[in-house]
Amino acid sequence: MSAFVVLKAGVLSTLQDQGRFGYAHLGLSQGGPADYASYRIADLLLQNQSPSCQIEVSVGGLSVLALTDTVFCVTGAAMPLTVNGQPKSLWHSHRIKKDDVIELGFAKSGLRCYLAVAGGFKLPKDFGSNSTVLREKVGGIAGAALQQGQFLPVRSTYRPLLWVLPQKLWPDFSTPLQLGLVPGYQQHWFDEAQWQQLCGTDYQVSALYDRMGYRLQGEPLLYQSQALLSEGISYGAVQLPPDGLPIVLLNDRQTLGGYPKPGAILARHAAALAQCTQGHSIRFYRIESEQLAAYQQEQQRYWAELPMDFRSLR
């Protein structure tokens, strides 16, 4: 088995696989890729047969040295990518040789990139996952962000073809974001006027955002608070603290919480939210439960058909 070496760790780079499930009763967060759509496309471009361990690069500045010949790709935020100083395209698998250096600049649009290799990085798992949750010091390497000089083992893996996602299919992380909100069982705690305000307000991402959740700013939603015991929190849950400003909870959310929740946003929209930075415009729209089946079918169709849009190169 060979490896990559971290030359520069960047602003914040962590190892992430599909996430950690089945351990919430121990207080362990889900973790996993904040933008799972970009993460999953990286695996598809590399023809990885199962969800791999990848590097999630937040903001940028990562540099790694390859100690083996292999294939890699970078998906997600618009970060300048070079190999040995030569510009390379995102959303495109590339061959590299031993002693090549991969560098990522800083994001021009979006926030997080995924650097994936054929076969994935091969490190020991904590509680069934490589996903790093910094707050809990679990996953990755000693539960911490990547550091200069660390070795990231990989198996040299051959791929006969390289694959490209056509540019017309690249996500645009700069446009205002519409978040589909599915009402939850506390939906009736909010009257129709409050729902209209929640879905009629242009919110902005505040300065308080990270992998745990995104606090929004805008017109506060005034409501009569009720006593609520702490309960499990789902991915994408929208909770309303006493100040009336929504918080959308993401991968590294706490496992329990006691604020009222009108509902949860669609998973694909939660992934897109994770690419936003301070000031990004957000608006909710309501999705009724009977519309969910159509959404799920559309998502299944999207992932089944997406590889057919890839272009191949030798």
Contents of the next structure:
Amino acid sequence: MSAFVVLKAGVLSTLQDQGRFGYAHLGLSQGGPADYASYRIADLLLQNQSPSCQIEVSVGGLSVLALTDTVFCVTGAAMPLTVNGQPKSLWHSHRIKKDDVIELGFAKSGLRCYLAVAGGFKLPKDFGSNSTVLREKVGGIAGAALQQGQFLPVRSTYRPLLWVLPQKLWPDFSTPLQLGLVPGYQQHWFDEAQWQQLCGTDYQVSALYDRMGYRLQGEPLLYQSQALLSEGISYGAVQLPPDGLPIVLLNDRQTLGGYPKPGAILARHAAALAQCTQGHSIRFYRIESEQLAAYQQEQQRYWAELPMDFRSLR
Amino acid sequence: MIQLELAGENALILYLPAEISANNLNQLQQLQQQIRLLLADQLQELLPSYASLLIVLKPAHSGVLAVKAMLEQQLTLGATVSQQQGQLVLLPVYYHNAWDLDAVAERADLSTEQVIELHQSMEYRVYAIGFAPGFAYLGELDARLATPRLKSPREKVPKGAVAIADRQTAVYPAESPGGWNILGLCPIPLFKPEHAGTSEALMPFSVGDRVRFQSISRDEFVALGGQLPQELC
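Would you mind giving the form predicted together with its partner chain, to go alongside the form predicted alone above?
Now the complete complex, all chains and molecules, led by this one.
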């Protein structure tokens, strides 16, 4: 059987593909990889043709046994990776043989890793997606986190060439984060002084952070709130509840909500935020709408050109 | 009047006048059709609520500002709004004072029977579905029953809880935390994920439909497949 077996599930390991789209109007959350940049690099390193089903490993402690020869890689947070006890590098694809054991230790910097295999894991989808949303009990296996003893079938056993992301391109998840904030939603409810405060305050990630959202600590931003009818919440939206402390909403956010929002942060920065833990330093800066097109072209170029920087291990 | 705002690098939000009204509901349904036609393959998600519509674009779109400008040009509000009635959905309720029925009655200076009668007397529209799969925001509640959310939300609201907040009412499709005032329980499942990919409906209603509540006894509740939570057993 082409599959893996979960030996140790770790702190919180879930199956994630690109996310669940087209069901928000029924109340279903988007889900998907909290750090989609690391997730996407894993697929590129394995030359997976479409977004695959991968394991998102939060904090660490996962161990899996291969029942097949294949190729895998791990990207994301700096978790010690071993195969049969031998240290292996992240951001590399590696060959693996039947009966090999892959183990991930605990993150030294960053929070989440992506364990991907050539062709991706092959499991039944809920609402068109494998993405696990624990609160809704959908995706993954029975809508839950991975558990010891589970089988994870793989889609194919093709073995791509081995590729490496050069070390100079590895993200550093330990530095303070600058979050580009696109003004939108109730942006006009905040006057210039309040915008200056929002973008001039050093915030820290509070103890309340998860795949749903990140609550920040810092000087509260007090403003005259008005009644707001519940409305759709986009990825990266920044809510300001009456206590004046921003909450950045991520993959597992509720679909509708009624707190005022000055805008939403760039998707790339929301992915980086999802690698942060309590106490991480955060600062917002304002993205003028005229800069958006240039930013998006730069992103498209980045993703198109990134594979050209890969080194081959042939 | 249609107002469009950015809602992120890949998202826009469309606003109608901030009110809970059948007019908004009908306009939003027509606007959704227009947007589906105008954006076609560029559209990732379309999420209506009371007076807004979140429009999420796929990553490879023609630029959020270009799309915004195009929609500002092309979108039109219907001059004469057709009265789309939606289908009528009857939801049975086993009203019970194990939760907030007494407190709601006391606050409104009514008997619990009057509260039940008023809650059943209205025909509600499904204005939005969200917060959780199958959670329908129903309006409008009789003004005499308008009750603010609990000061501190319950950690566990039972599955099927029929609840009110301000001038809205709703049924919790699954056990979850929640701050609405619970009047009773509905035995009908409101979200059936096992129907995904089949021709069966995932939930008994969609936005625009009409809902009426009907009082049932404890025996009828059980006969309809309702599960009594521990505090009622």
